[in-house]
Every structure is written in C-alpha cells, then in structure tokens.
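So this first bit is one chain, no partners, the form predicted alone, shown in structure tokens.
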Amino acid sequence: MQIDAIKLIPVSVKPVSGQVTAQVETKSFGAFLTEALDDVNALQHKAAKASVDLAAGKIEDISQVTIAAEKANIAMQLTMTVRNKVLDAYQEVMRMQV
C-alpha cells in the first residue's frame, strides 16, 4: 500500500459575484490624532454653547448643560492623560544610552 504525500495547495478566496468586499480604511496616526483632537474641541465648544444658552434662558433643563460639560471634561482629561503618557515615553527614549 502506497501513501501519497500531502500536497500543499494555496487557498485563494474569490469574491462571489454581487458580493461587496469590505474595504478597510486605513488612516495615518496623524489623521487619527487630528480627528480625535477635533472631537474634543467640538465637545468643548458644545459645552460652552450650552452654558451660554442656559445663561440666556434658552435651555431650561440644567441636566443637558451638566452632561455636556462633563462630556467635555472627561474628553479633556483623557486627552491630557494621553499627552502625558506620550511625553513620558518620549523622555524615556531620550534617556536611553546608545
């Protein structure tokens, strides 16, 4: 009885006609960082506008202003934490002896 060797055949996946292939959007780190900072900035502006609207009497529900302010505060704290971690990592790299 003879046993045949295992043959390795490359597997290729062909898309089925009519099937939409998912495209993975790749963004650079700089684009991601810019987008994240823009989001934080938008939250800050939204909180400031909510405060002004509350003072002007346009908003009667103070919880909306509080929620907007807390969202902005948490986003800013996260941004500062990430910034501090990046600076710590940079300083650690600069202290390395070559």
Second form
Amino acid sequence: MQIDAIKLIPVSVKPVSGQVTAQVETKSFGAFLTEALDDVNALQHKAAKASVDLAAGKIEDISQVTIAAEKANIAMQLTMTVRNKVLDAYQEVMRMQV
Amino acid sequence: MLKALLGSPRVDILEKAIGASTLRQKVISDNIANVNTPKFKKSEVQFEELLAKEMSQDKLQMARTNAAHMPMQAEGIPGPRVNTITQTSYRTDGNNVDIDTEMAGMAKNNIYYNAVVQQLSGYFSGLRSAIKEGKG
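What would the structure be for the form predicted in complex with the partner chain, rather than the form predicted alone?
First the chain shown before, then all remaining chains and molecules of the complex.
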C-alpha cells in the first residue's frame, strides 16, 4: 500500500459554469475608515453648531439640540470602540508565536 | 492643546450662557421680591440677542482707507446686559412688575439653563471618554 506524501494543495474555487460572479466594488480599508471618520467629524460639528445656536436663543425646539448631541456622542463612542478593537487585534497578532 | 480643548468657542459661549442665565435668575428674583414696592421698575437681562448679533457677520464695518488704520476691535463673546425698564407702569403706585410675566420668564430661564448645562456636560463627558480611550 502506498501512502502519498502530504502535499500542500492550494485551495481553489472554481465558479460553477453558467454562473456569473457578481462584481463587488471593493473599497480599500483606508478609504472606508477615512469616510467613516469624516462622518463622525461632521456630526460633531453639527452638534457644536446646535449647542451654540441654543445659547444664542436661535433654537425653538430643544429636542433638536439634544438629538444632535446624542448622535455625535454615539458616533464618537463607536469610533473609539472600533479603534480599540483594531488595536487589540493588532496586538494579539503581534503576540502570536511564529 | 489644553487651550484648544478647554478654551474652544463652544465652551466659552456655553460658559457665558450659563453665567447670563444665573444673572437672569437673580434679576427675576429681584423683580418678584419687589412686586409690592412702590415706584419699583423691573429689570431684565439681555444676552441671547447680543450673542446672536455677534455671531452673525452682518455687522457694520468701519471703512479702512489706509493700511495703518486700526481695525475695529473684535468684541468677542458679549457678556449679559441688565436693562431697567423705566417707561412702563403697571399699577398706580408706579410699580411695573407683572408677576405672571416674571414667573413665565423664570420657567423659560430654567429650561434654558438646564439645556445649556446639559450641552456643556455632554461636551466634557465626550472629552473625558476620548481621553480615557473609551474605557472610562
């Protein structure tokens, strides 16, 4: 009985004939991150403007200010959590024994 | 860096607004306390209009025909101003305090104060959580 040596077989996925693979537009992680940070920044600016307008008595409806501030707050917390997770993952990888 | 965080216009304006609101509370209390004082004239605090005027850019600018002319001083954030209303009279003894107006003004001031304090405290708690990297 002959036993084959273990070979590293590259995993290849062949598309089933007749099926067209959907072209997903890829965006680099950096571009995605920049866009997300810009969104967070815009929310922060909006909240700042709303609270200054409130102080100047230009706002009739206080709920708008509260909601703007809360949106900015949530976006900020999400950003910080994502950043911490990414850093944790990086450190985990760096600790890995090769 | 600390100055950029703690001395940002937003913090300055909100601080001034809280100060103006405190002053208005005192002035309204004074008006209410003197509701039965003959010849007393009520006062009121003007702040929001001054701030809104300062924030809008449509102020009159002085013409500068020579580069050596001094530019008009930027006034910065205006402080509150107390105006005494002397023209009106509500009763025959010369007093012009209307208790309903004062109570409504006080309730409005209360809401304004709470909203501004909430904004400032939200700003600071955002800064705090950014400093503590979202862990605090």
